Amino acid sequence: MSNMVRKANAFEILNHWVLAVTFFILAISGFGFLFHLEQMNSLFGSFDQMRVIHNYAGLVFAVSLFLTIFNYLPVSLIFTGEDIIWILKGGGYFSKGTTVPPQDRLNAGQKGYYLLLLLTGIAIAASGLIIWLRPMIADINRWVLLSHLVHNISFDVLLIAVPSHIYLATLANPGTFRIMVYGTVPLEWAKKRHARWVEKKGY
């Protein structure tokens, strides 16, 4: 087997799966609330039980999302000219003959996805907390209604973004999924997709 390089540590892998599992719990129960699906009673026991699970899964999701900041936010905030060219060329996904600039630990698309996930995640967590706790503030009904709107819009955005992320991390880019299982990738694979990062690391 070719030389392997580590691209994710054990904490990143664990936190990634915590984030993923809680997202799917929240998405499934969220659909149950949104469409009042009686079938969810058999899955969660009752709507009341589903609400409890949804609320506490949301807390775990929020903590997990916060912890991603230390691994992904610094690099995601740095966009270079090469990143702009990568975006303009669609990351090379639309033409096999397209040559894209060398990328860092995260490519421009991954940076954009992470920032979108972080912003919508914060919005959905903050609005969900207001809906759940209904804090004693003036004109609470207006805040709760606004929170429902923010919560639902953020939910819709994530329902598009997350499946797209799953596709791009599996079928569209063979070899990427193993990062979140083993944390390592072949050196040649890394050189092809993250040449700037490989150069920095001195591999």
Ligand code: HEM
Second form
Amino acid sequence: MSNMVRKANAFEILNHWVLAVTFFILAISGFGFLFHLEQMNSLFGSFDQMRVIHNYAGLVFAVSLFLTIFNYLPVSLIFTGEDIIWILKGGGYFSKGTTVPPQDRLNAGQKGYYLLLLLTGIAIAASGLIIWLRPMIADINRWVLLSHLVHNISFDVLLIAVPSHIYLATLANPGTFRIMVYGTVPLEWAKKRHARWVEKKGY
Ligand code: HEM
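Having seen the form predicted on its own, could you give me the form predicted in complex with protoporphyrin IX containing FE?
Now the complete complex, all chains and molecules, led by this one.
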């Protein structure tokens, strides 16, 4: 199709699916542990099996999150004056007439979401690893209580952040979901939402 621009490459698309699928496995099994939901046995077989699946899905999630660093961290660390105005105007989401400054490959909200995801992801993965290793290393017992607290708080943050991200990447911004499937968007779509990026790329 003509006039399409690439916003995500094949690796980013694949890695994003790994992140999404492992997140849902972790969230569903996490709820199972939190509320001792016996019904989860119909999905995972038993609580022991659910624990094994949760732990290994956590490992894959952590590796997948680490791999996002190369594509998203450099752009997410730079907040320009235009980004600050975008934030002050709430991204234009709260009033129809509001115009927002041109944005880079990720808008200021996406940069904030990515940084939050990275920090929370590191916290949930590190605390999860300590809880997992508990039976093997006697000396880490004093860290285990703290790890449970960090694991649960990070889970709460992700339970708000990820559904918000999914809403913004689908219903709130029609045409965005195709990035997750094809990696491309129409040039007009990109000019409207990421004008600074389009300008830098010279499209
Ligand atoms: C089925 C659920 C999901 C959908 C439909 C979805 C959709 C999308 C889309 C369309 C983009 C591209 C946005 C753009 O480039 O303008 C994106 C980016 C991204 N997604 Fe997701 N996503 C989902 C789940 C997740 C999960 C579970 C995570 C991590 C826990 C995640 C992390 C990210 C990150 C870090 C980016 C790049 C930054 C951003 O665009 O906000 N996504 N997602």
